[in-house]
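As a starting point, one isolated chain is supplied in structure tokens, in the form predicted alone.
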Amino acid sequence: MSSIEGGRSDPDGRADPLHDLRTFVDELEAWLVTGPATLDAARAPIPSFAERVEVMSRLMADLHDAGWARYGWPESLGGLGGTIVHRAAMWDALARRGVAGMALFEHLEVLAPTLVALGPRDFVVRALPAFLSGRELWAQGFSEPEAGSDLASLRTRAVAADGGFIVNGRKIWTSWARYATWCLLLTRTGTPESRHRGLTALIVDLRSRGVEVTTIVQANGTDELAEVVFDDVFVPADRIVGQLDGGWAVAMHILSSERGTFAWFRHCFLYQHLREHLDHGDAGNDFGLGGALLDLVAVTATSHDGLRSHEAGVPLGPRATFTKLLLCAAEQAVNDWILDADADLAVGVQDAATAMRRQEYLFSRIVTVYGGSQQMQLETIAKQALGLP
């Protein structure tokens, strides 16, 4: 935690959690020592993704009610003030206490920053506290069957209607749609030829008439992804994120978080996964362990820089791409070492702990695809960072 500590005191010299991060961490740690039963539940291996969502939602409710989950978010939107480093410190502390991961609350660091920056104010005032407390969850509707890597070619269409829009189309690989109340949906409001200039981001209630969610079970056995069909779904006019036909800027804002600052939150749990397996490690594979640690340290450095840039309001731009690539390498290196250290992961009895480790390993195989493929990230670096043709 020392890598993100710091801050300032109030003018009278009194340190408080809002202005002094060390105080925030100390008081949070003290609360966690005598923490709620929901913390103990979240530390247990839970192979069922549905059960994991329920457990994490209850933990988030307790964190919200105690105030911890409200730090780092604007007071005007139901938060307690502070910056992204408060949120980073909270999840780091939870990882060190043995919580296995963020489950679908990853979207708090992927979607919520964009909602705060660009979302309709009256809606976000109501929706953000519900998200922070785990009462209402979110999905991200970007990819389509014929528009995955080429997001600018998406076809899900939103047509202006009396009081809003009528949406028709289909999304695939929609994260956590089965569990979500709301979907931040990227739609086409311009012509197909307008490509990225004719996209609009809308907030869609997944309980609406005409929405059909079909879960997709992944190779690791979880159903965090889904296909979502929109058939004449009405969306009120006040649910635009950003500007009409300004959806590309919204998508880039989201991807800056997903590819950049989110790496900090994810890598906290990867450190914990390594610690939990040190006793299983083979002394002859110190090279594998050392490589995984070096990869994680690289993520620590770059994602910490991303946190501070976000805190200062400086866009990450192409720098987020480097962090995304480093996180992919670290995720796979950690899980490769864990597999080498624990042969039961591949062929052993499916107790809950083994099942969870197996899920993590299989998930690590796809990290070079989600949020933009590794090839796309390399192309971004070549063109935008190195200036290559």
Ligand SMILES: Cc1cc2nc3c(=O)[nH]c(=O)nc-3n(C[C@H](O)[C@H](O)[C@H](O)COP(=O)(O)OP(=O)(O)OC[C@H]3O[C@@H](n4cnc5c(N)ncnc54)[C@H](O)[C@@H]3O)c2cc1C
Given for the second form:
Amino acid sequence: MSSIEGGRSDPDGRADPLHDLRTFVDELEAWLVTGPATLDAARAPIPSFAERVEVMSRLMADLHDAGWARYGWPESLGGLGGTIVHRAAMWDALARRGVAGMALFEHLEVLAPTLVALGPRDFVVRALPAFLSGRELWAQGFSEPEAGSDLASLRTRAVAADGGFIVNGRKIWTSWARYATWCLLLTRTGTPESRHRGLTALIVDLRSRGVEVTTIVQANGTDELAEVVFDDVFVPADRIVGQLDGGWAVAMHILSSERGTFAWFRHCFLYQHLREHLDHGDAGNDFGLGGALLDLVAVTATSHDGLRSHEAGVPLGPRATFTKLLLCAAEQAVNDWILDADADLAVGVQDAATAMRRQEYLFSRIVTVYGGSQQMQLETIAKQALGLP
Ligand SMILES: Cc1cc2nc3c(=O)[nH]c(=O)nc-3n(C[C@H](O)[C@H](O)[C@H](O)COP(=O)(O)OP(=O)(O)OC[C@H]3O[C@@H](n4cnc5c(N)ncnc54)[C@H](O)[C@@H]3O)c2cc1C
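Beyond the form predicted alone, can we have the form predicted together with the ligand?
Whole complex next, starting from this chain.
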């Protein structure tokens, strides 16, 4: 990891973690070496998502209390300052210490940058510390049964009412909804024909009357996904993210993180997944291992570039799409290599570590869908990067 340029030091000449990334990483690693109990718990293989969310929430609470999870977020919103590079370094260090994944905190990196940039300030100043410390978690309500790739056709309606909106509709494939308190919900406030011009992003309390969350169990046995029905749900007027009818810009802001900088966070855990398997035993197919490592290095290069762009406030644009495609390739190559080298995965051995590797393998088959399908990413590249008709 390179250090942040222009490192500063305190009056005694010591570098400080806010302005010198190397110091940040060294001090964080020194804290991790002290072996907080919540870190040990998060390093164990935990196939149950309910347990994993709990364990990760407790680790986030400790990281927040010790200050580490507050770096990279604005001081005015409960953070300690710094940039996305501090967050990248924290997740990298956690992965290297054997934490298996971000669990629900994936949404921290997908949704919170947009909440900070475009959310209602009075709300975000309360909600961000609760998110950072694992007290309140978030879901992203975009996709609907008839509106996935064609997001602009979504039909969940928000109608102006006294003091706010009444929301009716149905979302599907809503990751982590079962565990979340808040949902960033894309709703239609214009006419159906208004397409992307008539959408508004609302923050909805999933504990509200009229919200029903039904878990969808996936082929890998996990319950990340859910269907969420909104039946006359009241949302206060001060819960708009961005502008009224400006929800498309909010969605694009979020998707830029989900397709771009998120790759950095995910690939840290893929490296660890691969390293653990090397430690675990048979390296197997050298050709497959080499291919997986090359794919991971490609993600490191492009996502590092994405982090720096984000840090400099330069939009990623279609570059985010390239990064997402490279991440999908790396995710599948790593898991293909592990399957090739580990017969236990296929024959149904049920210990927790094998069960988790099997989950990861099956998840790697659907990574080409979330955040926009691979075909749609290719279409974006064709139109926006190559200028094809
Ligand atoms: C693990 C996972 C987590 C997810 N989490 C969330 C979440 O938290 N929140 C949320 O809102 N959504 C989430 N999704 C949903 C995801 O965003 C959608 O599944 C995705 O956008 C595709 O939409 P769809 O499933 O409706 O498929 P469809 O849009 O029906 O597409 C079906 C197939 O047709 C292809 N296709 C469609 N249109 C075109 C076209 N014009 N040109 C070429 N090919 C086309 C697609 O590429 C795809 O292969 C998640 C999905 C997964 C797999």
